[in-house]
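Given next, in structure tokens, is a single chain: the form predicted on its own.
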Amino acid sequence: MNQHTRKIVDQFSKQAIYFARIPGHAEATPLLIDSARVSPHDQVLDVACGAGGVACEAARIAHHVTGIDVTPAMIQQAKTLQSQQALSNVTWHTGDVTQLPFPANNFDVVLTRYSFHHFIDPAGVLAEMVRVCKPNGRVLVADLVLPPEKIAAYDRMEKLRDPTHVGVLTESRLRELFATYGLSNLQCCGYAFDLGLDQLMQASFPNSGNTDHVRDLIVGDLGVDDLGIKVHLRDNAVWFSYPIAMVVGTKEA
């Protein structure tokens, strides 16, 4: 396990509840599950899955449904979902996205989401989601994206606030990957995904003396938007608005 993946278990392991309990987290779910296309005779993986609010959403419509995610207290927090929700067809592997421990051509749905600014390797990750999906299968991610002149402010302050985050993409940057590794057919929507600067802060871990930087860096943020998450007052409470894209191609036969 690199210095990467064990900053990513130490931070996951921590907010794992927190993360399961966010509201805006299953409220945009139906939204990912019609644009992947799910259909009943589907197999369908979930990569980087954390607390599987996704991959049972899917299997509700889906034949079957495989989560994996690097974290264990993520993947016990899903089976905890799992089992609130009694569903029988979702299978749950604890291990490493960058190499999918999957056979070729296996999954008809690959998706993912709120993953890739995670990623030291995003294309490598998608390389690997393309890889295990089925010809003619659909591939989506599901991420944060900014413009290019917003980028290195968030990125800097993100990072203060949770050290596995590497870098927030372009949602072009993410269409040129996608057409890279043979995807075809791409659509793209989005939306924007709202929270709170109290319960991000509930759920974030930072390093030691970073908590108030962080704080003052998004309440210095009201009416500038260098961050580009469009910082602002709800009921004299800060919240923000990440843009969210959703990018989905087919695998060519």
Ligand SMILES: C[S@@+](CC[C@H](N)C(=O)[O-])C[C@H]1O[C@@H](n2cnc3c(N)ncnc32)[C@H](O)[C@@H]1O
Contents of the next structure:
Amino acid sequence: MNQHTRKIVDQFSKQAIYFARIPGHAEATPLLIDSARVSPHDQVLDVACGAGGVACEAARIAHHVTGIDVTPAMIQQAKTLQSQQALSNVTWHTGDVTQLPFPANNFDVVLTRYSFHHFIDPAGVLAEMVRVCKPNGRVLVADLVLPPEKIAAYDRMEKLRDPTHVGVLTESRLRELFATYGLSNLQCCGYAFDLGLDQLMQASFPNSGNTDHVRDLIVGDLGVDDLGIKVHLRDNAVWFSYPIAMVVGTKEA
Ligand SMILES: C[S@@+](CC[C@H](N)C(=O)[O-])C[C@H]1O[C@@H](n2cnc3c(N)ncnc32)[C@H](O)[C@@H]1O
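Form predicted in complex with the ligand, following the form predicted on its own:
Below is the entire complex, every chain and molecule, led by the chain shown above.
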């Protein structure tokens, strides 16, 4: 396991319980399943599945869903969710998604949510997703995207909040990657994922001394929007909106 992956496991072992409880994660999940056109005969792979919210939602429709994540504590949360929902058609793997432990042309749908900004080589992970997808299957990536001029300030703040953050992509870079790896029929849509600053900080484990700095950077962005996440007040509390893009493409036959 390389140093970055060790940091991921350390950070998400701390975040696991809190991440699973963040309201709003579940709300956008049906849109994702719909966009990937998951159907009852499908074998689905959820890459960096985390606490299993997307995989379990897909399992309500698909024939079978496989979730893979490198953080055992996240997989544990996913197993708990699966048993709460009494789903029998889900299998979990603990492993690194930079080399997916599955044969080529194996899944009808390969998707990932909120993971690309954690990858040192997102193009390499996308190549792996395409490899394990069947011809005519769908590949979907959903993640925060920002205009180029917002990325430096956002990445700086986010690396302080979560030391495993690598970098946000622009939507056009994401689409470019899809085209590079032979995905066609590209469809893109977006949604806003709203979160309160207090909820975010409860689920955050910055390196010591950085908590106040992160809060200050977000609060200081009220009415400025250097970070690109539209910081605003709601009932006197600080909230913001992550702009999420979902890109879906078909693997050419
Ligand atoms: C922000 S969470 C998203 C979880 C889930 N996809 C969701 O949308 O709820 C990011 C997840 O990516 C996982 N992750 C990051 N890098 C990984 C890698 N190289 N291999 C496997 N999992 C990874 C982390 O363990 C974490 O569970």
